[in-house]
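Listed next as structure tokens is one chain, alone, in the form predicted on its own.
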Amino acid sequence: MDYLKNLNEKYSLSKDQIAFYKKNKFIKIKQVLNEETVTHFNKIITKKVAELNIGNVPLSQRNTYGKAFLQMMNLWTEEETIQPLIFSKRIAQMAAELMQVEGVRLYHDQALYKEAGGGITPWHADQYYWPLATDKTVTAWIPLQVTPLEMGPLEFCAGSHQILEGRDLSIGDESEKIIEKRLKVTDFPHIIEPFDVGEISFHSGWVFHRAGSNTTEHIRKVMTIIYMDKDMRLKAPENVGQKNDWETWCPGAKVGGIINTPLNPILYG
């Protein structure tokens, strides 16, 4: 199967790409996956999301977070045919090289499906929710179709990992208002661009990012894979979200110890 070859063949990152990520803590890279691979996983992930999306509340009755997307976690444990994407050596190798670590573990995966008419994804930093001892984390954001601006692609504030204000905010109306106000008085550029088929972005846990609303009549389908340094240690949770993440994505891990559980396999290195 050609998609398996695509998922596991090496991608040669340039020195300039690695340097760009080091400075900005995000990067968009074209032609990581071929169209056949994207189409294959679009079908099986979309089918699984539909199966899991039971009792869905109408958009008009949801809060800002609920309007942002349908969110399904750790699909690799729900559907065997999704696992090859999550365990891709190609994408994991890129994550390790961008972070400049010897290897990476899986933190968890999540499907983020922004429905037609879905609202914004407010400004936030992912690592607010993660009980991880260092910032050696990166999320691969993998659109499963062409994603124009009207569909709500991911937006980044380049280099904003240096900003401490806003790190203590969960995603919602408050984070959108406070972080946007803070970013307006900085010189960090705001990057918003469409995504081609096969194009993937990588972003660090502390870089601020958001997404616009989906004004099209089609669902914006995205799969994400969150990686961490293979030697990542668990820290004592500092909020309810971090405690929940420990229990959900790192069950059995001990504070101060390397996060080596069946749900956190080494994917590269």
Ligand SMILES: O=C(O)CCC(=O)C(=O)O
Given for the second form:
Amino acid sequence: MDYLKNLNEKYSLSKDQIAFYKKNKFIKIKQVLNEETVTHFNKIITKKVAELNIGNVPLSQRNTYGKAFLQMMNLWTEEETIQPLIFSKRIAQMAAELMQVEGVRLYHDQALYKEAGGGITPWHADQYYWPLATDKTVTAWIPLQVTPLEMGPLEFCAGSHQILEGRDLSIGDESEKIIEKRLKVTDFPHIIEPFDVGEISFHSGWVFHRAGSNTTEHIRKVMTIIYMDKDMRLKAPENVGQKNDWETWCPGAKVGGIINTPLNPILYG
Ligand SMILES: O=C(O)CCC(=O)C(=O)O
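Alt. form predicted together with the ligand, vs. the form predicted on its own above:
Below, the chain from earlier opens the complete complex, with every other chain and molecule after it.
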């Protein structure tokens, strides 16, 4: 059970790392998890994803979003043994410190398994889907194996949270095309790098990101944890996705109130 030690041991972020995140609204950090922890969760999350993945439509019959990945949500509520990763103090404290807030709650988790031959994840900003009142949101993207460029690691447009155009687009062919075009005429760097085992990234809700296709014969297995400020309030939904998210990830929360439901535990602070 050494993974519990790894998951709860403090990671000391440097001032430079916090400043980097503040400016770019994403960061990649090596050696957050050790190989044993990654291997352990690779096994149990993959088993759960396989169990839940019934009636899968062949890749060729899916749209661009569907080809990007298998998406299984809130696995911590489905499988007790996955909880220690989602409730990791180490990762939650990093999320809080990067956002410079006192504490964080869970918004939800999701496994994102890009199948062998799976397509691109189009450019998008996550917060389009979220009925959350401020930008104090961050996703920890946790690959469950070494992730070379051929597998489609997460890519970021550094500092692109400053661009408002394209925020209103759901993930798909249109968002890929329009956001790509918009980002090309800016000086914000496009970061495409592989991930080592144990390396994870954090990206904020309004920074634009995408991923390439998976041209290998292996699934790109990734777990994500989406955090929000522990004092985050629910805003009135502005689109169907936000209404759906309210009902799914924070049922019972009231517009204008702090999102304090049993599905949104405080993970740090
Ligand atoms: O894993 C991917 O391909 C995309 C992930 C993503 O967009 C996210 O975690 O916000």
